[in-house]
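Only one chain is included here, represented as structure tokens and corresponding to the form predicted alone.
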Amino acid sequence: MASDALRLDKAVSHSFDVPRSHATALIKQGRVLVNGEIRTKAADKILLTDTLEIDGYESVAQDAFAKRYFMLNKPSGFVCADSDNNFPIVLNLFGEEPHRDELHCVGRLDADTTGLLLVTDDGQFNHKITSPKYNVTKTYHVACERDLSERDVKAFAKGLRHPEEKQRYKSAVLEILDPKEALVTVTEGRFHEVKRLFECINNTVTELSRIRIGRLELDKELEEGEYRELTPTELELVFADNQD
């Protein structure tokens, strides 16, 4: 925050996850303590270190308002949008979370897409990550319907040019595990990227996961749907490659 001083009422409302309109009800009643004092003016300002108390339960105000950063396995079949009117969204999936309404993915996978998805309330980290000017990685493990060559590996190295595209794609990685499977690495991130990018090759993508974003790598342990915190230490594997 720009600041470490703010309203008691949003303090209120963020620490204990209840409406703008009854965190000021329960300060106008005497209930909340500042400190360890009672405070009954909901505009009053407080200090982030400062400790809220109602009812006997406590919270520091500023553990409110950190930034949350998750990794989620996303599974098939939910879109990384706000609201749909044809799909469920990801956000569904962080039902018990507090301010849920807060959280935005992290970039999109399309809604038959699966794997390691970023979710956040950090507007700052998920521009670093989603803008091609950072160079941020992005690797997703293919299947396709036609056999792969080392023709295809060149020409992703050269950047494709789609059709219905007037800007070329960036250079990618495209390395082949077997003839119709093969690790896709980009950094732009554009609309349907990776299935255009074998459609200029005239393939068609069959299955399509990420794996990887940066040298952040998905979890194995979450099974399609859970989501767990990133570590500090993971954190900074996001931008490894973009150290100085």
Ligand code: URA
Contents of the next structure:
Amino acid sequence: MASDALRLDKAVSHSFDVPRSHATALIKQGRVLVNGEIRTKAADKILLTDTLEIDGYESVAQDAFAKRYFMLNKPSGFVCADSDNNFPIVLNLFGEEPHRDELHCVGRLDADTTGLLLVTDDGQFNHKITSPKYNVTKTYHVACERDLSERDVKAFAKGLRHPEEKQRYKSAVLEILDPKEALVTVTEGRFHEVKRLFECINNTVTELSRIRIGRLELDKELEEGEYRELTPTELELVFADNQD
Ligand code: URA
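Coords for the form predicted in complex with the named molecule, given the form predicted alone:
Entire complex below, previous chain first.
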């Protein structure tokens, strides 16, 4: 947070997972104690380190404002958007999380793409992963229609040009696993990037799944649609190759 001071009603709302209007009512009713003292003004400023208490239940404001970082195994058929008229949104899978409306997908995977998706309420972290400036690599497992060749590997490394786009794609790594299967690592994160790269070599992606961001791998224990919090070590793995 930019500052350590925050409004009491906001702190109560976050710490006890109640709407802001309910927090205001609780404060006015004299049920909210800050460091043991009753406070009745919703606009009062408190510190992140202050202890809040309501009806005997305690919470340290800071804990409620800690940033949250999740790894999701994204299922097909869900979109990475805050709302959508046609498809369910990924954030529906986080229905049980408090303050779900503050969570956002880190970048976008297409509706039919599966695999590793990070979800967070930390805007700076989100920007660092999605901005091409930071060169965070994203690796995908790809199945495609036609056989791949060493020529394709070289073309990916050189940087491909799509007939419908002005800007050439940055160099990408194509690792052939089987004639119609490969790993692709990109850093740009352009719209439909992997599918577009395959169009550049007259091929078509039939299945796409993200397996890695930086050095962070998708937890194979997670079924599609399941998620869990990242550990501090895993958070570091995202930027392990990008120390600036
Ligand atoms: N590239 C794509 O084409 N689609 C995705 O979902 C991710 C990368």
